[in-house]
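Taking the form predicted on its own, here's one chain by itself in structure tokens.
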Amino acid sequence: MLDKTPMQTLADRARAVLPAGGLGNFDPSIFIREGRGSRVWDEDGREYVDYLIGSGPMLLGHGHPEVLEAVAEQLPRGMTFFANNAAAVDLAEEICRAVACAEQVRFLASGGEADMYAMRLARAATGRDKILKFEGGYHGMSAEAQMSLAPTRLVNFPQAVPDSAGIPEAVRAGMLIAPFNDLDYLDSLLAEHGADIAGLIVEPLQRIIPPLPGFLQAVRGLCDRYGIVLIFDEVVTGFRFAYGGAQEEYGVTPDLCTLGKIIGGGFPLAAVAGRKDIMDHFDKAAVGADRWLMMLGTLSGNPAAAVAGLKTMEILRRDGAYGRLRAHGERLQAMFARHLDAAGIDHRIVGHPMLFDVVFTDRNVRSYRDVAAADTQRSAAFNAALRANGIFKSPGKVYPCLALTEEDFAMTEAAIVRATEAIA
């Protein structure tokens, strides 16, 4: 009998102690040993160009020396205190300078927490109960967010479909679901339910689907008309599309936004940011006990994450950083399109140069249902061939990073050629 590889041995151990043998995030058969710059290595020693980058936070690449130095200086002074610290104040001030909607900031440990509290803030601020989200939008793992995230059963709007066991029926009753990029439907829905809706939460780029021209501007106007708190989930797009995030890219300012990933520089950190009159609901002295929103978090605003985020953001402010990142993304998009077009394979490159993927379809992609109707088997085969040829990515996204090199692009193009041949 052949000896097992290190990853096979780890997989056996993981199945004994981890449900489904994994952490719940990614393919449990792969174990990453280390990352440096634009590359990662698995426990069997295979090397990959990394387009997963930790699901987004490692925008500078793995182990950036300046970030490591900042963290190394902080660690001997303390990792977390459950108390105010100067680094958290510095980070909050920089977020308020950078992000259009941010007058105040409250830190948390994960983007999912931030989304949950943003929806709760909308309820506290308006005194209303219902939340509106778009089908296919990802907003963490709260009960509200797990409504119509990836429904396999397509029902009539605005009915919500729970994506998880363990969610009370009452949560479904408090959620309304609309199709992304469909202004006519949204207008009619708000005409009927607008007075009952506390908040509308939206990813400005929904997973990889861009907003149609004018869509976010119209959503802003409708929220103003009906007194609805507009929440941009910028956990992914914040400090990625531009230093001011998708708000800067699309020219639309929400009432609240959620941030994560990049602001922690690879450490657990997220934030809710927004208008002071709404954020005041975190302050019992400002709003009174009945309107106060309690929030506690052991690692919220911890200084190790704060200094990593601050150094990451400082590097992103340097001349040309976003221009290089956009150029990297455009170059990758062109590679995919060139080889798939030459092979005559129906596809669309969907997204933004900073975040995109290939969808195997012959029609334009404007909503979750367009993605759901695409050729998922071909997509899975294509991604498997990319990984077999040294490309590490999620099943649904390509995250470019600033650490990519000419060698990485050459390796990527060779992998795209082989993956295209595999599915042609």
Ligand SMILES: Cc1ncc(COP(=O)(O)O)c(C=O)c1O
Contents of the next structure:
Amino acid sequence: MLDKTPMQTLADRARAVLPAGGLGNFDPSIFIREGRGSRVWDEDGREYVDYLIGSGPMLLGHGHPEVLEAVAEQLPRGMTFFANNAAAVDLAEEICRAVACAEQVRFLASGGEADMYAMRLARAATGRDKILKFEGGYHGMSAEAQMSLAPTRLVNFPQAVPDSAGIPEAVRAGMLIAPFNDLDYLDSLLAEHGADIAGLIVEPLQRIIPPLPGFLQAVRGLCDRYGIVLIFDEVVTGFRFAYGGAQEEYGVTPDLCTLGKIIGGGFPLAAVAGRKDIMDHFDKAAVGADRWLMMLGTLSGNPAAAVAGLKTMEILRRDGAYGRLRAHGERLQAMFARHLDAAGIDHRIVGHPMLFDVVFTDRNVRSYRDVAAADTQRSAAFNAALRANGIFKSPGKVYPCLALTEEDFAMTEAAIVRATEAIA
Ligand SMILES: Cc1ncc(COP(=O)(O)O)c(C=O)c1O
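Please give the corresponding structure for the form predicted in complex with the ligand, as opposed to the form predicted on its own shown earlier.
The complete assembly is shown below, putting the previous chain first.
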């Protein structure tokens, strides 16, 4: 009998103690041992160019020396306090400088929590109950967010479909679902329900689908007309598309936004940021007990995470960082398109240079249903071939990072050539 590899042994152990043999996030058969710069190594010693980058936080690449130094300076002085700390104030100030909608910031440990509180804040601020989200939009794992995230049953809008067991019917009844990028539908939905809706939550770039020109501006206008709190989920786009996030990139300022990933520099830290009059609902003295939103969390504003985020953001402010990132992304997009075009394979490169993927379809992708109708088997085969050729990515995204080198691009191109041959 052949000996098991270290990863196979780990997978056996994991299956015993972790449900479904993993963390729930990613293909449980692969175990990452180490990451440095643009590369990761698995427990069997295979090396990959990393386009997963921890699902987004490691925009500088793994183990950036200046971030390591900042964290190493903080750790001997304490890892977490629960109490106020200066690093959290520094981070909140920098977020307020950078992000157009941010007048105040409340920290949490994960992006999903931030989204949950942002929706709750919209209810507290308006005294209304309903939340509108778009089909296919991802906002973490709260009961509200688990509505029509990845429905396999396509029902009529605005009906919500829970993606998970264990969600009370009452939550479903409080959610309205609309198709992304469909302004006419949204207009008619709000004409009927606008006065009952507390908040509209949207990923400005939904998963990888860009907003059509003018869509977010029109959403802003509709929220103003009906007194709805507009929430941009910038957990992914914040400090990635531009220093000021998607709101800077698309020129639309929401009332609230949620942030995560990059602002924690690879540690657990996320935030709700927004207009002071809305954020005041976190302050009992400002709004009174009845309109106060109670919120606390053991790791909120953790100083090790805050210094990692601050250093990451400082490096991103330096000359040309966003220009280089954009150029990396555009180069990768062109690389995928060139080889797939040459092989005559129907596809679209969908997204933004800082976040995109290949969708195997012959039509333009504007909404969740367009992605759902694409050739997912071909996509799985393409991704498997990329992995076999040293490319580490999520099944639905390519995240470029600043640490990419010429060798990474060469290795990526070789992998794309082989993956294209594999599906041709
Ligand atoms: C747009 C968006 N919102 C929220 C989240 C949830 O963040 P977290 O995984 O930190 O809870 C994610 C995670 O990928 C996300 O992509």
